[in-house]
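Single chain ahead, by itself, as structure tokens, in the form predicted alone.
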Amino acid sequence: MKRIGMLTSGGDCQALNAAMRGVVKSITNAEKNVEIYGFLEGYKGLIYGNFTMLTGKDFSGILTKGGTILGSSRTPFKTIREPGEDGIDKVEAMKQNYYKLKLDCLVILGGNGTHKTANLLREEGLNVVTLPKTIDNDLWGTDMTFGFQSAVDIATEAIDRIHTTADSHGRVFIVEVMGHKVGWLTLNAGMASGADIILIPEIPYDIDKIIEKIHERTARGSKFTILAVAEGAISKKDAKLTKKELKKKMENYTYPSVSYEIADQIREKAGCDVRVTVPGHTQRGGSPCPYDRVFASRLGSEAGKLILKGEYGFMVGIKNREIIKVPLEEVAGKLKSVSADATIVKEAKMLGISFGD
């Protein structure tokens, strides 16, 4: 008898269900006596022992379903060792529920914070296998995370649709794409949709360079300019501030986000008619694209194989189009950022795209 615990933690994204389905199908096709314990709302379910027993039927028909059938929540890693408001020791509670249910392993699907906690549980002696989900594609050790390509498709379509109205009215349009710390999503969606300016957290921008690009396009006869701006885009001026100084500035910040600040600066300096569009959580919602369905299924299948072989303490990822296993300790706490010298950035600049630098 194999007893498998499973949870999805952090922000949801497309293909979580497809990945879980891959894990369960690969195991149940090889083993007849399997019990699946689905912990509800992420680590919160593991902490408080909230779970539901699942069978193969629960994973039927969910390949194309967005979100997560187990629900999710955020349990910040930085407070994982601190007692909750109810005084509970979160780490000890997770361990006790694991042992109480006599689990053979935990399958954990999540992003950066989730992997830090997963690695902590590994260090505490639990058998853990993880799968890399996040629309940000910022997990170390894997070329791709599932959910990313679906989000790129959605953000690209949003910018595509802006082109016609921007052209019709001769406006500057800013489309704000998700991504607080890294710019993979904005970079890919911006390139795919033909954005003229792409602003990402890793490459601080100069507003005068942005104005310069707008004027350059106007001089060439272009009536409009489209900016793909990451949530975490930062100016060169702000990038020079200390964390304390930046935090103080943000406490008095009057704009909904950086896109609105950039819009005001463009209006003031260039005299343009500017609009801001924020697709927001639509980028994380809906059915996964075909790529993510296949990719998540492959990851899930490989995770199932590791479990059947009793190989724990790994994240399943992809390198050079091949599915691989990566030791959790190599993944936890590391961020995969866009380098300013990355080949894709250089290629984008050769296409005439400005990064405001």
Second form
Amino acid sequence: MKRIGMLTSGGDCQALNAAMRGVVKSITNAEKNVEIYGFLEGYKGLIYGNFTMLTGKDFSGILTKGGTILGSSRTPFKTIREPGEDGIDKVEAMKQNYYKLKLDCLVILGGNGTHKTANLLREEGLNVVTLPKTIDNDLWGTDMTFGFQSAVDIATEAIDRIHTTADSHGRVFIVEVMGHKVGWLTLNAGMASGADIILIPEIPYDIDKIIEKIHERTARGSKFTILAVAEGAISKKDAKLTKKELKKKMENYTYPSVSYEIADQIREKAGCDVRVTVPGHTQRGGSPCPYDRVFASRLGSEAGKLILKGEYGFMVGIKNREIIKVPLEEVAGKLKSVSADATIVKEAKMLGISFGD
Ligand code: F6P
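Okay, that was the form predicted alone. Show me the form predicted together with 6-O-phosphono-beta-D-fructofuranose next.
Now the full complex is given, and it begins with the chain already shown.
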């Protein structure tokens, strides 16, 4: 008999259901006596003992379904040791529920914050196996997270569509792509859609370099310019500010996001007609792309294998196209960001893409 707890935590993404289906199918195909406890809305469900009993059938027909059948929420790691509003000790409550239900292990699907808490639960003695989800692709220890390729497809299509209207009207367009801390999504969608300028958090921009690129394009006879800008793009000037100074700037910030600030600066300095498009959460929504369906199924299947063998304390990821297991303590708390020296950045620059640096 295996008793397995499962939860999805943090911002959702495509292929969460495909990954859970992979775990459950691989286990139930090998072992008939399995109980699955689906904790609702992330760690919250584990803290408050809010779960639903699931069977193999519940995981049928969900390979292509977006979102998560368990629901999700954010439980910040920063405050995990602090009592909740109701005074509850969150870590103790999660442990108690785990032991009360006599679980053999927890399968946790999540991104960076989720992995910090998963590792904490491991340190506290719980058996944990995790799967890397996020459209940001910023989890250390895996070349890829599921959700990422689906989001690249959506952001790419958004920029593709902008191309034709930008051309018709001779405008500068900024498409704001998700990613506050890292620029993988913006970089990949920007390259895939032929953006002229790509701005990511890891490479601070100089507005004058952006203007230079627009002028260069105009001089060459291009009617329009497309910028793919990450939510977390930052100017060289702002990157030099201390945390305190930046916080102060943000208190008086009147733009909805950085893209609108850049748009105003381009209007003012280059006199162009500028528009901003924000695809926002559409990047996380809907059905996973075929790559993510296969990838999440493979991860799920390997996680199932670990659970059947009783091997815990790992994240299942991918390295050089091979599915691997990475010790959780190695993953937790590390961000996989785009290096300014990365080969892909150099290649993009050789193609004439400006990073505004
Ligand atoms: O971490 C995934 C992500 O989609 C980021 O790219 C984005 O910055 C953030 O979540 C948005 O968070 P929320 O869904 O809470 O608005």
